[in-house]
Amino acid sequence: MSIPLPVFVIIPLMTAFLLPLFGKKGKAAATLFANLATISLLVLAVASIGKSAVYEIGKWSIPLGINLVLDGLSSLVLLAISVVAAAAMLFSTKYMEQYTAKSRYLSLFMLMVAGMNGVVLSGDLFNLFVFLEIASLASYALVGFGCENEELEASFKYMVLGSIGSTFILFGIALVYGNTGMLNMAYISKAIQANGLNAGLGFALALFITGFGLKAALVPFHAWLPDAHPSAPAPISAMLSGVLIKTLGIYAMARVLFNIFGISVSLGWILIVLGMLSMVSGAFLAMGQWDLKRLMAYSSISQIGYMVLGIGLGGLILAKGGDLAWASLAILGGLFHLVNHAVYKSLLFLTSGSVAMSTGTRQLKEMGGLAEKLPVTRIACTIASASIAGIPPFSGFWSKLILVIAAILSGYYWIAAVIVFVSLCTLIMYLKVQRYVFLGELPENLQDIKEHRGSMAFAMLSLTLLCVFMGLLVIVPGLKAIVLDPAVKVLTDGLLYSSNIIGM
């Protein structure tokens, strides 16, 4: 049974427009309605794994009409979005009681989900941009949702830099349309294959890398992220770091470079350099932070580098005509790390929200001894920290191991060394979190704090279980073949994307 692809956008959009109708007296009903919407999207995302489809809006044939495309890569990212959105929405049920205008928060949350789902499914560049802007505008408002000076300043900075990134992307789309006469991705790819790259298309490619690099917060385009993530409510920090920067940045960049323009040696090296800069710079900056959420924000910059490095290394091997198995392994490591990071970094931000809500502070030096007061949060944070540091058998270990093996097999030993070094830096920063948050003596002013259980604890424990068992996706051959291999094949097939879509 095929899934009608527009439901991934229609459900969150309709939910977003209906939620304000509940009013102030219907907060509980609105919250339940929003949770049901995210859970239904999760069920649909699970059902879409292993499937492929092209949906023509209004039955208008491409390239004149608009189409939505489901393939291995889009279904994998849809699943990551849905898992994190369901957990973050559940966590919001209690956490957002400390804010006013909860129905507006829920509406903006669902708009952001609708935008991300639209980006992942869009089969043409202009509608990818439209959905990207929907998600971006909702995220700008959510970052400043607390309306304090810090939140509003961070939201404004994020909006300015995000708008610059969007402008680069829009100019790139205009150049592509001017040079090919097409907006549909498959037909653009076909035109580029037939006529080659000219100066206009080359400049558009540079604009895309810069614009999507800003959305992904890659170094040196990362200036907005360290302020935006700490200032946002914890569930939104989880969404921003867990899925937004990956969907609007990493996914969109990979789709454009591999499936539209075609990967080349120079593009592969650009991705590798950007990935390594982000890995090392983010790790060094994170280790010096004493604000818990700011530390995690810089850590996100570092972790994004792993994904771009893996995808770039795979692209470089493909462009050089190297072994397809090694290229596939590198891309597998990058994409699996994307999914892993979506889960454990979302969990880390949720635990930071639990800590801040109970203690009233994000400063590590003002905490200590919280292990007994916040046992569920401590378990979740410890397992998520072990996963992001690459400690076996947790999920982060497997994706990092795959990247190291791919680098060694392809002869780039120095890349493998950098991956291991940054993993050690990550371990140090999260040992620091464990030491200053959960160990040591409990300060006098925190003697009477209590942990918030219920939906917040359930959301954290759900993601904790995924951190423990997600390694099965690469250990169990059947799961890997269904969930991960189709996503890898989309990128290794490269420009075959056009014939696959036009021929379907």
The other form holds:
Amino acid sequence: MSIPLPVFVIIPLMTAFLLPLFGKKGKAAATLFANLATISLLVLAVASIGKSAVYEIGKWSIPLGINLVLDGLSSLVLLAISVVAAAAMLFSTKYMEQYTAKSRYLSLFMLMVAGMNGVVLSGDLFNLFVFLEIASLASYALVGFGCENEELEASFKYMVLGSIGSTFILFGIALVYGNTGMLNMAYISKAIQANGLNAGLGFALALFITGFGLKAALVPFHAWLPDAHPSAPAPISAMLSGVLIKTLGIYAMARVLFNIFGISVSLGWILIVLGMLSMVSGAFLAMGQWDLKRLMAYSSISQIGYMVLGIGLGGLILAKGGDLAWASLAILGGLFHLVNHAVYKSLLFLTSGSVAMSTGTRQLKEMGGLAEKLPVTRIACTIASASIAGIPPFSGFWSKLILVIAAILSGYYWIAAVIVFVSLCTLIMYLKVQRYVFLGELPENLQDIKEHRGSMAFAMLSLTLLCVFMGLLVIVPGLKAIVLDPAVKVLTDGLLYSSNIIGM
Amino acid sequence: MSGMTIIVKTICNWVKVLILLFGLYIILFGHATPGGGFAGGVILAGTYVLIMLAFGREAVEKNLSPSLAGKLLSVGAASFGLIALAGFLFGRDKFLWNFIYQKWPDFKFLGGGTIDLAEFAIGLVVTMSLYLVIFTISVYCRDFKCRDKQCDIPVKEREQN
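The block above covers the form predicted on its own; next, return the form predicted in complex with its partner chain.
What follows is the entire complex, opening with the chain shown before.
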């Protein structure tokens, strides 16, 4: 039986609005309820792997009505969102006891998940914008959840830049609607294929790249991220860095560029240049940071670059009419890195939350020698660091290896060199984290700290296990054929998307 | 005695019923005429703003406490979700299906079937959220004025200083 697609949006949305009704006394019940919702979403996302479906809401046929589309790319990103959301929610049960108004936090969290699931499933450009705004607005509130001066400032900055991005996207959608008369993605794509690009659509394309670039924090547009991500509570940082920037930025950009407008050589180069800029400058900026969460935030910018680079390289090879196998390999590297990064970056942010909760500081210079005091956190952080730096056999190694192989096979040796170089920079910055947080001398004021076990440790350990075994997704051919290959095929098929949807 | 003069208060007492009725009318006939849940909800929230201006914030707070408003907002949003889910129940995998209009046309309420019910839910959400926004602004505007001074001094004394 196929899964009715609206459940991915309606479960978190209904949970979000039912949670405030529990009030102050029912805090434990509300937490349990929210956890059940995220876990049921995870089960549904796993069940939806390998399926494809089009759902017409209210039985209004497209292009009159709104449709939801599940294909390989959607189900891959949906799985990443559900995994990170379930782990972050489990982590919050204990972690968020430090804050007041927990039920509001849970409610905003579920609202953000609903928005992201909606963005991933929407087959309609305007609905994509609506869900994008739901997720963004919930994240603005969550970044400022601590209500300290610094957090409110970061939230305001994020809100201003995020709203500029949303406005650009809305203008782009208006231009597309004015020039094609359609809002359904498949029909827009069909109209563009029939009539070609005109000046208005070209301008809309520029607006989309800027808008989604702002949401993804690619380098010229990255100013909000290093403030916003460290200020949020740790599980929210994990959600923001782990999946929000990817869903709202990379997924939406890839969908618009590949499936609606169709990739071209110049677009491929734009993506590659944006990706390289993000990779290199993000890595350099991260190495100089002394705030644990700020360092991880800059490293997110650097890692986002890998995904854009992989997708852009694949698009470039496709547009030049090169070998389809190499294009698929580059896109596979980008998408696999997206999933890997969702897992290990959220794990890193969760460990930073565990460290901050035990020691009460985020400054690297005030910590040291925590390996004995926080053993579970230490294991999780070391494996995640090894994974992000690309040390075999952890997951990050495989995605970077695929990217390097794709760059060499297609003849861009300098891109392969930059990938390896940035990987080395990543290793340096995470060795710095290991050295200053877990090794060295234990400061006197931290002698009697305790690690928080229970749900927090369980959330971290389950993500650690994923980090170790994620490599199997590309090594075992059966798993690769079910999980990753359909997602790659959606992007390499490009404009065939519209005839697939309309034909279904 | 807080609020404005007796003239304003008396007029406000007469007018508020009319505005409430007009808001409800806009919500009820949203499926057939211009307007609907959002426009009607804004008008309903406008009633509260009028009372807040004429009688002071305390009068409104007594009538509709912010925590109750927050709960009603959630109820409104959740009931919209339930109406959407009812399509699943009655129409076999038809999310947001107008099942009343399609299956039992005799009970189509004012003519819109589930659309009328959904308009009520939207009206509740919009009324409560706008009320909460305006209420919050009126509570916190004082705090923002005295960011770097002592906040416990009342506004009037501070202005004299």
